[in-house]
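Just one chain is shown here, as structure tokens, and it is the form predicted on its own.
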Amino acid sequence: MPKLTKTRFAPSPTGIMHIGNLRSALYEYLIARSEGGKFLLRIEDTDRERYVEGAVSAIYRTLETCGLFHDEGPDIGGPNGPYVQSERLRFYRQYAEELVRSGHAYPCFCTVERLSGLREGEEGEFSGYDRRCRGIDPAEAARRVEAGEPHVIRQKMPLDGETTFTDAVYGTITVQNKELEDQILLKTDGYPTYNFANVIDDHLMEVTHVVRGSEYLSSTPKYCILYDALGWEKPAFVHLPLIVGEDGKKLSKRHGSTSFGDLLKDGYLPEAIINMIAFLGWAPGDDTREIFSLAELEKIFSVKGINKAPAVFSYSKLDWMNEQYIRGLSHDVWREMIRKIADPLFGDRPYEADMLARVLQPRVTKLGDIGEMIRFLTERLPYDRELFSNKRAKLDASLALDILRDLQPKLESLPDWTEESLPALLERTCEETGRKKGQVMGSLRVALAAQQVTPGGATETAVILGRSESLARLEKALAFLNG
């Protein structure tokens, strides 16, 4: 019978959740659901230098915002626990015997200023390590350890052949043993190094896929002799393609916000996020398609869809999405989010939410640039006779005056301030004085937003405002254009 299909995202606490920490995440959980597996969450907090604290809130709440639930955890328990790599000292302290014991790694009792002082050997040479503690005799070493000796405990890597593994994405990978670092396993202060934690805590937690950034590529061959010399099954390896900007370099902070919390500062919708990070890497197949919710992915994503070449993260493809999600939303839901934007810009002063969001819905990209957006509706701007002149409509200030003083009484005299009222008063307005539309609209338009281009119309402008801010505005207006 075969495995259950088991993945993990183990995060370090060490900082905020990067695009490339989040796409590994969203495969891990979509490799395991995909397969009817399990998908667990653990923190690896054994690097206590670079702990940051509320790191570990943040990631708690980026997978809940995302909705990446995991089935085993440190808040939720599980068969395997704990899931705190700090609560786990006892194990790696155990397989390190463990290892010396069975020959396959050795106490090494170099300073911190011995090691320092270490150079390069010559090129084609081992560089690196000296090995130096290797060739003592393990009774004496052993000796040493209990006296309490400080030291570290190292692997014994072979010093000749070769390591071969087989990845999911890049195929057979052959590395030459001697190559290879005497890699510390278990440092002074008892904590593992991050490679030891790892292989131990996979296998413990019963871990079928490790999947990770193609960065780890050179630390797998130091796994797979741990394995082998612990008599484990390894676990099949998937190393996720380089995350790159659009100038082909390592998306870094010059490309823009690289994290989850950024993005959502600038106005992304989570499931757009998570829709962009599902193509940095991977395709669907044959099907063309590029918006998919995340139940979607959890029915086709499949490994064999990752590919090797860099994968390149889009702003211009990540807009895109953001405005399909945007359209796709429920008018509820879309109005109470622009809301929560519009209600403290606004403040005391009342508008129609319910339009707003009607006019904003199919020309917002993302969130964070609404505010600018609606500017002109929040605040009263400062108006300039240019903003009255349009040569394509034939207007200008004069004109617009001219217009406005007629529009005043019969705007002031509307008995319903409404979006059907509204339009018929300014249709009945050009029909009575043989003026054109543009040249109507566009004065009433300017008056009340003080500016040319504006989302909605002036109908639209004018039932968001309301009849008293919009009324005051024209004539403010009036008062300008007869300055």
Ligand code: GLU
Second form
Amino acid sequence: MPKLTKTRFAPSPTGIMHIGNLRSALYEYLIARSEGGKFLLRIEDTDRERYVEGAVSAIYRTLETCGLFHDEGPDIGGPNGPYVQSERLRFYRQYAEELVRSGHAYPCFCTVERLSGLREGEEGEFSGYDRRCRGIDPAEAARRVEAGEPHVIRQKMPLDGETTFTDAVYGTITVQNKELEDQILLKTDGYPTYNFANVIDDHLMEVTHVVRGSEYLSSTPKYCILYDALGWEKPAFVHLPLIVGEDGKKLSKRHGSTSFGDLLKDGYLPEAIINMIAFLGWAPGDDTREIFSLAELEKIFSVKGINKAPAVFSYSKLDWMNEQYIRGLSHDVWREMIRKIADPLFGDRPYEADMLARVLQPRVTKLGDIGEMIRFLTERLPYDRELFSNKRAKLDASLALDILRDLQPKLESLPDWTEESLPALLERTCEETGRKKGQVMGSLRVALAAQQVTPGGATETAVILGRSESLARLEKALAFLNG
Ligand code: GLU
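Let me have the form predicted in complex with glutamic acid next, following on from the form predicted on its own.
Full assembly next; the chain just shown is listed first.
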């Protein structure tokens, strides 16, 4: 019977969640779900120097916000816990000792000073550790370890031959063993290096697919040698392509926001971010659609669709996707989003949230743009005579003054202030005065907004602002035009 697919997201709590981390999590989640398997979360916190307070909670928050729920992990437990590496030190020690016994690893007593001297003196071909302690007689090494001499455990790489493995995305890769450094497995303080811990844990946690960024591709032969030394079956390796900006350069802050948190702050919806990230290295075969919910992705995702070509993160594409998601939100959900943004901006001044939401839904690209889009509503902007002139409508400031003078008493005596009564009044005014709609609506729009272009027209603006604020603005406009 084939093994149950099991993937893991194994972040190091060393900072914020980058797009690349989130892509790993998403692909791992999707591979597990699409194959009816399990997705586990493991916290790789053995690099104590790089540990960042709060990073673990950001990991949980991000996974939850994106709907990437795990089946095993530090918070919910599972059959192969603990799921935090700093709580698993006994396993790493146990297997490191086993590797020493079987001749696949050795204690190294070289001091930090010696090692840094080595690096400084480095010349030509040599890079990394010079294997001095590899030659120490095992019995003597064991005595020195027993006597408490500080040491690390190093992997004993084969000195000849080659190592070959097949990556699901990059294909078959072969390296010459002599090029591989005798890397440290266990540090002096008993903590494992990432290079060791990931192998032990992936095996003990029964991970079937190791999915991660391509920066780990070059270390994978070393992991393969460890699997073989321990007599363990290797998982499938799925390395993901580099993420680049539209200029082809590695994605960085220069291109725009590169962390999940910053993208949220810009005002992208988690669903749109996930949809965008799904395409960073994967494509759904012949299907040319681009909008997929997480539930749809869970059905159609497959390792076969992952491509090794650098994946382009396009902010304009993300903008477009975000628009699609915003347009598709139910009115109630969207109105609540708008209220969260607009309430603090309007302060204690009333506004009609329902109309504001309707005006914005077809027009907003990202939530972060809204504050600026509605500044003409949340603040009274200064007037300028030029604002009232519109060549096409044959409107200028003096005609606008006449129109607004005529409108003011009519608006003041309008019994109700609604999206039906207001346009009806404006229509009637056009008929009575023989003026064009563009002239009447345009004058009122500028009087209310103090800008020529607004999301929504005069009526919508008047409804959002309400009677009292609208009439106050009209009064101000008249005073300005009279002045
Ligand atoms: N802890 C590693 C990282 O955050 C995980 C790499 C892997 O998935 O094996 O990059």
